[in-house]
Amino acid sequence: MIDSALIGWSRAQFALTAAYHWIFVPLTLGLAVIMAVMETIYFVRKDEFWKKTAQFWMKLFGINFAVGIATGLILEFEFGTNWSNYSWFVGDIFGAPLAIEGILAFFMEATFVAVMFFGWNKVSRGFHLASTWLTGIGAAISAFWILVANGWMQHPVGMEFNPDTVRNEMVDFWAVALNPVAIVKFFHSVLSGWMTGAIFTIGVACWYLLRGRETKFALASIKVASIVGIVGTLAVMFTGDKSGVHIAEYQPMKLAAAEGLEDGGERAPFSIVPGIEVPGMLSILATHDIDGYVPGINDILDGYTDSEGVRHLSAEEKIYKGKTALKAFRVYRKIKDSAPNAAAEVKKVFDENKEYFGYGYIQDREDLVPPVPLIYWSFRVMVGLGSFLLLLMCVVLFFSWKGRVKDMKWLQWVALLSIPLVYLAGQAGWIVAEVGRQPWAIQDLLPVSAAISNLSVGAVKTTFFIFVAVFTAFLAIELSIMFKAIKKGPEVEENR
């Protein structure tokens, strides 16, 4: 029996690392686009003001980019240290996109980021502009391969289990790379970075307006960031709709938890908050049909028949089949060399039940239900804050074009204080995505209880608190350097 404390602390350590890493990633993705747009304006207009404006945001991009790399490397190493069974079981598949990310995207970023920072007046304006855009594209490509790996964990495809090696082996690379869940997750995550970068830029620009400094620079930055942020947020809403359909199809328990839906059915209501529902809206969001069937938590546990007449097994039936597969697998491993004929018969039993292999590690049906209150409220925080921030960017852009935003102190304060909110929205989204998948490390394939390394609880606790100290120090150092850069301000013409 796996120690529940070991599972809890291993999950906590990975969650801590991932949460810190996601502080830096979305700002990198968002600022990459904003600074590239600004340099494009400089390239077209040949106005030194836009060059200096782009250079200022590049400086903040570089500070954030450097710290993000450090947390990302630690995150990848944890798969081998804390989740060695996971790495062994699916390393052939999960490792491929991460290897491509390291070889292609990381080196692409490293190459062009050097030209972007040190190539001013050393390469042509066109080549420098291309380097800036390619830095951002490299960051997006890096995110793509990481999210291919994560999307595969949500919806595993393109592999076949080999009982002789006890590993899942990739049989279709393109099925993994073009997994629809991964593609939607990529656009949803990257475009949410546009929103993060936009809110950050608008907030910092409003700080200058509140101080009565760099007014021209601040207003120009607000206009560019607002447009990028609005486009990104609208696209996030579109991809969020697509993601909802995928979750309903491949991870119905996550959807039920996110809605707090105990008993489903046709014309399922959408819960705005407890006690306030929109009839039929969940069916529309999940199936694009108001009469679409959406199972609730109890339906998934008890078994149900969907609107197409397909019967879905109960939790007990899945667990029974899983334990049957697990028992057959263990017998096969013992006799495959000494009694090949008997082993072939046992393997047939395994093949008939291997779809539910992961359920063999589940001890109780209630273990299949993620923490509903956390998922429910995280989803509402994500959607609620995302909607508020979209409205804020629209208001800021409107009054910027009207030339009034520089006199609206209340709006400047709202924009400045909204910077933490965009990070909260992003973290809430990942809570829905990752905690909502529990108890699975890989959906329906490998539970976290079977994925962890054989470590002592004390060792994991120790490294957890070490990481708390190290990551907090990273964040404090980054904020200190950023605050100094912001306080110094851009070297634009109006400062001279």
Second form
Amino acid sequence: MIDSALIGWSRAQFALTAAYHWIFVPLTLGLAVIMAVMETIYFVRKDEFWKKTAQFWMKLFGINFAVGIATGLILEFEFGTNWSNYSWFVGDIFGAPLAIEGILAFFMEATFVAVMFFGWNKVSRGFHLASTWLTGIGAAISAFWILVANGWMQHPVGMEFNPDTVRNEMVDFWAVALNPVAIVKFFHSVLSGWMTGAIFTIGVACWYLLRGRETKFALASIKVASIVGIVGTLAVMFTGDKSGVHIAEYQPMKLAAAEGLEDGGERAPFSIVPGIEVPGMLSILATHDIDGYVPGINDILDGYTDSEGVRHLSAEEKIYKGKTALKAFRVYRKIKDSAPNAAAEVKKVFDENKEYFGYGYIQDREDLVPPVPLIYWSFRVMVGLGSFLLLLMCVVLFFSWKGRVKDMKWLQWVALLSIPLVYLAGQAGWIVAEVGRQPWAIQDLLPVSAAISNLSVGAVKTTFFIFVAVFTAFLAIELSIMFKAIKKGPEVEENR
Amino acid sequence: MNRIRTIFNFYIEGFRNMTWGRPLWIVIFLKLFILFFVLRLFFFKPVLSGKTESEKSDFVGGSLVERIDE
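Okay, that one was the form predicted alone. Can I see the form predicted together with the partner chain too?
So here's everything in the complex, that chain up top.
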């Protein structure tokens, strides 16, 4: 019997690791673009000021990169130890993207990061610039393969489950690599990194303005970061819209939970906060049609017919089919060698019901509903903060062009205090994505209760608290080195 | 061979001339040590390691079947 405490602690441990990992990743992705744009300006104008400006942000990029390095590896340790059933079940679907990511990350980053940091006086300006861009592109490519793996968990495609090996075997690499959920998730996540890098840069630059130092450097940095951030945020909004349509189609329970929508229908309203709704807006966001049908939590549990006339099974029907698939799986594994003909018949039953495999582990229909308040509010935190930060960057850019930012203390304070908010928005987004798909480790195929390894709760608890201590220590080290570097400031000549 | 030496020297000189980057390398090595020699060695033992492909299938298949009625 799997202890529910074991599931809770294993999930908490994985969530903790992923959340810490996502502190470092978005800043790497965002600063990479900002410093590359700055170096490009240096390349075009041959102005040493821009070289020194780029070098300062590169230094902060280096600190974040170094402290964040290999945090993601811990997730892979956890797959093998805490999620061994899952790791085997996903088969080469996970192995291929993660292997490509590992090789690419190692070679691109080891090569181009080194040229970027060590090569200023050793390689040509053009080669150095290319290395800086390739460092950022390498980080984005790494993120792509990770998100291909994550996208597959949200919307499994391109595979065939083999009951003999108990693995999902890849039958179409391109279906996995170009999974629309993964593509949208890639752009949404990477561009949110641009937003993080931009808010971080603007906030740090505003700190210099508040201290009355490095004014020229700060104003130049604000302009570049605001433009990168606004472009990134607008693209995040566009991909967020696409993501909403995908969630409505592939994970309707996640959407219903994010909206706290008990009973759906056509012209479904969008909840701004409890009690304030925009009529028809959810239908527009989810289906791009004001008359589009959006199922609520009860509709999904009871079964419903969508706008296309497609009937979606109730929870009980899915659980029944899931249990049928699991029973067939059990019998097939028992008789496949001793009675191959009978096994072939059983396999037919399995194949007819395997789409609902994971539902066989669901004991109660309510287990199919993720924690609604957490997802509902996380979604609002993500969207609310994202909108506020977009407005902030537009205001900062506007007054920057007007030449007034350096005198606007209140705006400088708001920008500085907004640095934690961009991280909060990113974490909230991942809570919506990952908690929103509970109870599934792999959507519809494997719930967390079946994906987990049968370890002792004490062991998982111990590693959880070790991680809290280790990660917090490394975060404190990063912040300490980062603050020292910021305090020291760039080596630009302000009066040029 | 010369090219390999040039690349090698590029890295060595880069590391030698580092100023602010040195504490970072200490952090990186400390982190990798904790990851691979503490956490990996003492706390994270892959459940399926040491098993053949067929044993892994049987183990996970058995585990998935065991949990059907839970």
